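One chain is shown next in structure tokens, namely the form predicted alone.
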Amino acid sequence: MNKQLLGVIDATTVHDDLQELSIHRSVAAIPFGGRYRLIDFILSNMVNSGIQSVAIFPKFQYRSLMDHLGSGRNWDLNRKRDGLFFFPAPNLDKHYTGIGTLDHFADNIDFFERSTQEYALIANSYTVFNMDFQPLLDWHIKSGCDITEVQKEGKSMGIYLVKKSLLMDLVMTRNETGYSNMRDVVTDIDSQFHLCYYNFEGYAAMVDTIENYFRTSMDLLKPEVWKQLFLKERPILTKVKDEPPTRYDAEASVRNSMVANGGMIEGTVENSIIARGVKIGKGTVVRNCIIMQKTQIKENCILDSVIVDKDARIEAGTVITAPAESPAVIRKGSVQGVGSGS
């Protein structure tokens, strides 16, 4: 499979309902699970399936995405041949819709012309799942499909498998056909192509709202979900950071939570996801929360059903609670509480 499949990740998508988390970063770069970014899942799935060439097509706010991925070394994509490629949209005024925008591909058609792989796997950047694409490719070829859409319980997962030559035809004929993206192609009732649908049976969640970001994050605390996402034989890879283990004060209490390294916990943490370098002060209770990297929560605070973005500071004595179905969001770098003016 190594030489047959080209990975194409469409990172152009903007979800208005995720704006609180995507003001400073693309959706693909939103932190997830304490130490990951959303793009880590599709990118890891690709390299774990033997894909050696991956092209990423971002549009807005992609600096943090590039910083996270770097040369691709953590995904074994820093290669002399093939490897990791970035193709930012050259025209920010051009409106892209759907996964697999053919206009964006057209702006970089020479990349597809030079690629040696026979098939292309086109995917979104914000689905949390763990999938081996080898059986998909085998099934696609055996079934004689022109285009295969991966589905979960009958719903599109925004993942398409197609021969690269056909993809290039779709790009070059888009003005005649009216197709603007891969979704247009597979939903055309008059399509001339042999369209197939492949059902994925494992855990999968598309993160496109604050509510399902929160719900999907909390799913990580369920053993049955964890076992489907984090497999020894197909690990989810991410940017490596060398930090010491998190320190726990003698009075600290942590239950049913994920805690990344580099932090300091002196209070109580329950049913929460704590990212790298987070500090939680004495007497503070953090319950049903997602706390992102390098956030500081000082003494005697109460937080329940709150998403605290990176580098935020919660002043001592602050109380922030919200219903689980509509979690509160504290923006990146902001200060909340007494004396903050918030």
Contents of the next structure:
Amino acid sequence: MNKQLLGVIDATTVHDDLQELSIHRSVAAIPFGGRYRLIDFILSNMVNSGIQSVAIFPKFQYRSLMDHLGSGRNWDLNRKRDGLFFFPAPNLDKHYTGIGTLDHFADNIDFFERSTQEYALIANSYTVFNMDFQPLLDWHIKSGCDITEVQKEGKSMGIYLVKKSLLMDLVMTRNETGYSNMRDVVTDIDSQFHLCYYNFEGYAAMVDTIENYFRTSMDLLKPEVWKQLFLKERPILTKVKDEPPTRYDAEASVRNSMVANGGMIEGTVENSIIARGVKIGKGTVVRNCIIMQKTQIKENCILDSVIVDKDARIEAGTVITAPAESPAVIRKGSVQGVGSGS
Amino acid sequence: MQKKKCVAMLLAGGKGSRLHSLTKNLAKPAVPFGGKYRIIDFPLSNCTNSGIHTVGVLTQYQPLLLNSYIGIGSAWDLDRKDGGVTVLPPYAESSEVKWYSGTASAIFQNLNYLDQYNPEYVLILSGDHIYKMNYELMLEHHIEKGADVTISVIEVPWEETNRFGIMNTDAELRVTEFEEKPDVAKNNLASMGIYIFKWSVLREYLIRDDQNPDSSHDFGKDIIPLLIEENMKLFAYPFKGYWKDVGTVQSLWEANMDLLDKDCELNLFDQSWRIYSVNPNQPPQYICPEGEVTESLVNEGCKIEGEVSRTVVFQGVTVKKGAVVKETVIMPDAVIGHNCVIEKAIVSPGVYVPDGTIIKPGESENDITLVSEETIGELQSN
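Since the one above is the form predicted alone, can you give the form predicted in complex with its partner chain too?
Below is the entire complex, every chain and molecule, led by the chain shown above.
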């Protein structure tokens, strides 16, 4: 492949409205779909599109993100040549906005100088989609564009394709041009560049509020959606764990739900996403919920429209319900219900 | 190279002909088990969990899948710079092709592998048993007894003693007699085919055995009886816990069903003794609005639209609408068509069971149907 792409993932974004889920982790590392993290989608798309060098630019709370990505082995990015690179922001006081902050790139300009790829794909870390970037690259070259923005129904998806040499020019001249990120470059009406827009036809959802996190998760229960996201030929890769298959008890009743491995289901589960290693006790009803990794829900609870973060414990007999349009969030590691003192 | 205390040799060449078409294209240790594992995951995970990080895997029959499955051993944390897992296939030497003729000949032909580590002890394992065992405890027992050889034994039901190699011991657990499949057994301690040898003793007896033209070059038949005859120090190590030889369709099915028992001693959910495996990267299982799953184990990448009860479902399986599956093992990527009824069966990997197929157990209670491409062909021609 001579028309190679460099992958650049901006993982600096903070969405205030996702704070309940991002107190301990960057938005990129928010668990999604029972066994994934949000960043898995863009990262897998890059790898599946033949991108062999990916740079991650995180800023806040990136411990869980680094733990998740590790050496990049699960994405086949543990390479001697190219592979996965991690460039945390050195300066936490500087406020970044938009996707692809040029200051952040400037701090790591050596990386761009050294990399051999001719083009760079700059993307956000919180979009749930499955996209092949090769047709985008072919189209970009054929159309003679300087910068291509990927859009969905006329709205920016926060993904930009640019020649690496032009990206480096943008970084070098950022003080003269006043452009601080890729959005500034693309939205400048006096721009001297040939700007193009590429429409993505498939399913795509940007997760930036609790409401759309919940809605996007629930979308996974629609076969027409998961058929677009989970393709055999372009799998969404993630950090794999050695969990046994999920065990369903004699009294278990599970309908219209996605369930990851390592679970023990004794109760009733409907319209829900159940992550790895979750225990749901006898007589408990979990409906329209997202239950994250290793959470335990004891006997005779009722949960409706609740997002339960990792490692939480819901004591027996607890009832938590919320309206579907504003789901309740139970924080990571917390204990809820009888005897919990809360 | 650092001297190793204990090196494991895992005999994984088994043809497993009693598993019929399941082992047509793959060695017995590679047969899928328990919804996501292969049989060999158990001894390999036991090694890692017991702190034994140097393992030779002796392959012979249909090794392609097994070799690629083991890879560099990373799934079991056995990708080590010093030691780790090494696949040891038979090879040709000058004009002679050295096919493994018995368990002892397989180890003998890899003396050079063991010589390079020069361990104090050698642990010999077979790749076709399902169990969790801490080999370190067995090694401690071996050292404590000052044994030349320690053989792990398990109490089997008296009526089944004629299926096993039976160890007769004295009060100190010293082995006084070994009887291969006796008609009338003197006790019910069966050999599990797990041996710890003092390396110097093993080396000497393997060389002698190789030079004996009358030997069948087998541990159970030749080496162990000779050691007893020559009054070497053989001790039994009694193992308590779940252990199953899954060499037949019936026993493979039974062992899978055992996992559905909540109190099964073989607890796959025990975090302190994990069974490691090559993890497929598939989305979570999807249970459709019409689907129903009870008393079952279900792995990732499955889509369940029908009714599944007391069944072990491997990754990537589809059970279509109206299908009813009971007490069955569905191996990876199989598809159960609409309105099928399947009871007491093992469905082979990747098999497509056509809509409306009915498979029920025959006259005998324990009649387990192996559903393969051939079975489907026969059903359709009838």
